[in-house]
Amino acid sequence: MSFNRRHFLAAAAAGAAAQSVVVGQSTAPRIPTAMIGVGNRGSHVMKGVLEQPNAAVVALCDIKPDRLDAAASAAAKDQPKTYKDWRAVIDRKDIEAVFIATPPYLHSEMAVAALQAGKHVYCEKPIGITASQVRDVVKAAKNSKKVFMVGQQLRSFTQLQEAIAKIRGGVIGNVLMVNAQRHASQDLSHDGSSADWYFDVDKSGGYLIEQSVHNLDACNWVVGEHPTKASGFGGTLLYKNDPPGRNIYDCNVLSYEYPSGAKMSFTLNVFHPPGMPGGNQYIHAFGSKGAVDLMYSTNMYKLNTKDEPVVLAAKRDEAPHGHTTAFYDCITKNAKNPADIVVGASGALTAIMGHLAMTKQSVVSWSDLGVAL
């Protein structure tokens, strides 16, 4: 669909709002839906939206062309209306749910002025690079009747679900440590479509804020809180200026401490040669009747004895886009939030509080962050 022609159906996309599609056996309004940002990130998660039964894109917004144009032609059915302007998007008074897949520095703002217009928000993880940032979100979010969900979709798979239920329930008695890991074989490509804002830490955060926070949340989840203190160590030891101006990290090596005296390890690096065994992610959770792999299995460990593992919940294909799913079903179903705004940010915090120990080279404490839950 060229340019022209899409702006010329703009007065078409306040009619697909309008639009009812069948659900099950009944006629159901569909819900006006507007993407910021369809990058690498938001248009995958747009893809997920698409398939709702329950859903109509009416709005894009992008500062690229050509991702509003890509963006366009995969939501043609809707006719949606593009933007360069993302307040221009906030402003419609039809369009009931956004989601925010932009660089993370710019979540915190978005996410707030959605809120307070009164949209429910999908909101990509991290909900924010600072604390400052967070706190801001979780204001609004606290204040507002509407939908806020962060993109944490670990949080929506069903055997991982089903596994740490177990888990919480005692299965390896009192969680004592988790070991845990992400990485990866090579730096982010420096010259793609993210490389303009993801190697300057401002912007990102880094790898540990951008990219871990689905680890490390994953990690709180295992062990039912959230960590107290952080300490540790990080920096940029191959990739070093390069690319050229890079301040974000390619490595680190931090520790937490739970409010139960749980421990956990987290490693970070993107140098693992590839084959090398060890490599890509882990969750390793210790307990005091046994131990859980986590991530690509759910094998339960018993403590002291040579018995075969113990699988906690079945392997399974999850769908795609379950949580996209979720989100809509919290919308018209008044289902369970799976990542709402103290998972959002708890996962955030967290990371926050390891970089800053790394960066400080000093313990931070969880109250040094300034944020209330």
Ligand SMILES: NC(=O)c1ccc[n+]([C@@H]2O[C@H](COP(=O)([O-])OP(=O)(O)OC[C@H]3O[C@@H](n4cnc5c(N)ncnc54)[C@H](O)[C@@H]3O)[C@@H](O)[C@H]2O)c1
Given for the second form:
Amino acid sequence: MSFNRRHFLAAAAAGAAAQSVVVGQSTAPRIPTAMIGVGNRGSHVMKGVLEQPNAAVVALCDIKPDRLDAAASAAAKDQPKTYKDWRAVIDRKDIEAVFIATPPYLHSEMAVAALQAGKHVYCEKPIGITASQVRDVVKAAKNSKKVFMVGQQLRSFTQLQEAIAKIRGGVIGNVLMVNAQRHASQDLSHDGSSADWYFDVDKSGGYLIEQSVHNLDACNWVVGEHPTKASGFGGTLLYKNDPPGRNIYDCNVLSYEYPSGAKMSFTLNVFHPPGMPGGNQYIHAFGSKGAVDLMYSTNMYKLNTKDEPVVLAAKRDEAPHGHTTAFYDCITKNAKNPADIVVGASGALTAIMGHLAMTKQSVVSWSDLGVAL
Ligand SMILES: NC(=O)c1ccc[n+]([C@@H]2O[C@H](COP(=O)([O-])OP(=O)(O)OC[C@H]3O[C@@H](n4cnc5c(N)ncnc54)[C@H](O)[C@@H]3O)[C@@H](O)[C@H]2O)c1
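Let me have the form predicted in complex with the named molecule next, following on from the form predicted on its own.
To see the whole picture, the full complex is given below, headed by that same chain.
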């Protein structure tokens, strides 16, 4: 494997990148930042890091030379050093912030090591694919004084923040039931950028844990707590052994119960025909005074009237890298963390509880997971 020599030479000259650079007319400190995993997601998030006036991308790590090369080109202005070994990145004392965007089964080990080394950590979702992995990250984050943020970026969408604040404020009364789904019109690409890990449940966790953690976390946000019980069924009904060796489900039907008594139903599939109504993702929250249609609108319908819906929060263009900006705001301005360890852990554990319910074919309780938040 030959890495791009141009970037190695540039990086060697740069060494530890400057921690202070001229931004506009002023000299602002820039937080030395490392990116571990620069595939599909990592390279996208890195664009957001490069846009931050208070960040410098000083290290890039990936085991795939082509991805490392492409990222080094994209981040050339900051002259990052490139690495194949993520531990060498964590060992660098000058690095203050680490982004982790590797396949999910690697997150906990990398996040724990980065936290223990005193770094601020932005970890892609899910923070772990087993309860014990989540437990390890929770312990390390709670023992750290640094910022830990999970890449559940819906938490930084200002329209959802405004609408959900109104739901939590009582606009639909008590939330009694949530009905949500994540349906896709096709399976993840069988030869795409993540096909070498995605279809192995021990690496991705499957669609529920890897993707639907976003949706389940949003349901928890709407209800205002995490569920305590899960039951349900799942299977590989269409894409049996396709791609060969696949052991992740293509369809899930789940039920959850919350401490308040609220119920949530969630379905997932990857075979919803594109033209068929009712596809894609939604969260319908039903309360004692009305219901809200979330995700593509924030329309609220009052109970027992045929009134036009009330828009809870106007549609707007969200900042494409708002969650990344929020991470640096937590570090530099002590801003409130929209997706802290409790959000990351409870989202992942909600998905893991559902996954266990399907694989064990029994009701699984939150207390069975053995993670204190
Ligand atoms: N927040 C979101 O909306 C969102 C969207 C997509 C993906 N993700 C998450 O981002 C993560 C990565 O997904 P992706 O789609 O970018 O996958 P990907 O396969 O495109 O990228 C993962 C990268 O990690 C690298 N990698 C694997 N093992 C490594 C190691 N030991 N050390 C360093 N690098 C290593 C791979 O070579 C690859 O380049 C997943 O956890 C996924 O759930 C989040």
